[in-house]
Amino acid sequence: MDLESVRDSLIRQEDTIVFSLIERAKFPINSWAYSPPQNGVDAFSASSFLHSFVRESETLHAKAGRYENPEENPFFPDDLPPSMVPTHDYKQVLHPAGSSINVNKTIWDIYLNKLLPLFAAEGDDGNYGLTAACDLACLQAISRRIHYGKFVAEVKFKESPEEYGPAIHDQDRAGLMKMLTFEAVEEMVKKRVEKKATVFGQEVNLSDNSKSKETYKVDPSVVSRLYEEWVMPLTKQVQVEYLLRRLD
């Protein structure tokens, strides 16, 4: 693994969260999915329609062997089921130290309460399990790109250590985070995906009227706004996190 080889994996899965985001968009808010007991628990805690879908989603797919490839976290980690199939030997390319980090909550927080009020339009139509299907596929490929930061940091770490070692060993988050924000880099990205989205997510006319407004299945400019404000700046977090422990 290499810079070169993450940063394509990265370019890649910025189709698969467009696309994700597309199929989600086909439905309304469907708020009844995340309505949570009356009791002031929140979100990620209570037990919503979406909570228990990605539950049990997580458990059949823990048995399936999708949580022993270290690129995958769950979003409830705790009491998963053994893989029931063959053990494959995946390079340990992660520190042990840094491996385990997960912000799968504020990921969680982050796509019900601020990203998915902003490309679903209002209203219920009853399809509750569709719904819930396409959240945990935007949720899954926003938290599968969020947390490649570990990778990120790793194969940046083992280029340049002599650059990150004296911070790691002041653990200085500051110092870490300057060093791994690249603003004319994070631009080109925003600039990208909201090329994809605008691709991806027109809505074809065979009319010869170029006048015609044209419309998008998702905003690109959400898309944009997704890594602005949320994937990019957790994607750092997650690298800070990892690099602090680099050399534990």
Given for the second form:
Protein chains: 2
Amino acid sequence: MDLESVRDSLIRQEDTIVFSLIERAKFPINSWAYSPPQNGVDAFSASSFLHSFVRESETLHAKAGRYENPEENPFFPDDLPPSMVPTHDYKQVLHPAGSSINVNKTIWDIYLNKLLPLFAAEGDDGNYGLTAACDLACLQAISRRIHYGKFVAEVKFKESPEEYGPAIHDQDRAGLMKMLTFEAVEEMVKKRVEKKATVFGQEVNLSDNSKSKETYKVDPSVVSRLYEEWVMPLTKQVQVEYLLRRLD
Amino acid sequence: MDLESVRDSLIRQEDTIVFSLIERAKFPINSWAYSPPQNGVDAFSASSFLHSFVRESETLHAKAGRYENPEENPFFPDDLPPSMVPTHDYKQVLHPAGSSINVNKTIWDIYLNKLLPLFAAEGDDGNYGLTAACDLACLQAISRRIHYGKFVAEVKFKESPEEYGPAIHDQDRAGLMKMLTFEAVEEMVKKRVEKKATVFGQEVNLSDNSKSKETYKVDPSVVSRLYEEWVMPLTKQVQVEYLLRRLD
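Switching from the form predicted on its own: structure of the form predicted in complex with another copy of the chain?
Every chain and every other molecule in the complex is listed next, the one we just looked at coming first.
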């Protein structure tokens, strides 16, 4: 694992995030799925239908070995069952302290309360199960991307430990954040994900249809904003948290 | 529901299918997930890991109301639990006999034995759970598209019952198949899904990179072949089966 392969993975994950948002946009907001439970929904007795759906999905995915992969971080890590599939020898790239970093509570809150209202149409078509499956895909894609900051930080640290060492010793969050911020790169990433939303969210016809390309399944500026306001800041937060523990 | 809205849904579903194939192509074939169980995998005691993963996912999705939507058809319809979410009043567009038509066994077989080897790279990276989640998304997208033939047939029948009536009375499968076959349209659909695979499966850069567009995440000819050999023939088969029961 080097900076090049980390970069390739981050770029590939952009596609996954854009695809997942486009698929979620097929359904209206369907707010019932996010409301506290009411009478008659005993089977989903947690704080919302989506909460239960994601928790039960994660139980199944845990049995299927998903969280053996250090790139995957569950939203509800408590009481997950062990993996039932043959053990794969994932390369132990990360410092062991990395596994304690999980910002999924923040991601959940942002996804539901800030992102979703920006791109899901108003309304209720009753397709709560299909909607929740799409939400799960979005949440997992965004979570994987943000927590990939652990790998970014590890690779950067390995490349120049002398550069990060002093700030880590001083537990200097602000200093580390500054060292991890490259505004020109962030600007480029924002532009690229915006372009991806136009390419993947267009109506593809056999005729060359410059005009119909003007509407997209998800507003490209929303994807740019997702990266600017949430994905990149949280990735850097994960990187800082990781580096602060890197010499433990 | 008219021919126009049915057509729009079919076109939109093409995007979903292409996205799901591109996401599956991130992982190698991971054959273990499809093999009969061996010692030590007691928790997944069915005929394969994927079998168990899909069955357990469908159990959860059934509780979440997925199969209340007449567009959704489970792969393992036996013993599914009832929906636990508030009942949505889906328009009863289809003839009641339509619910008995389910070609998912055929779809499962084609997906695993014919399609997957055409686009998944050889190898095993141990990510069986992630792979199975992608397989589930592919299977559900292809299944929805093919079973949408029920709606296609209903709309066509409603538009000209006098045209289909005699062949239905005679239970004339070959005659119905002929009436439902439009080679020029099929050729156009093949070309369109192939184009979608090039657009959605390209490497999107900020620079105008005509050269790097030559490789795609899923070979576009495979998507064209998927439609030619399996999606369109099976959709027509579903249409014929539906029409044969339409006057019951």
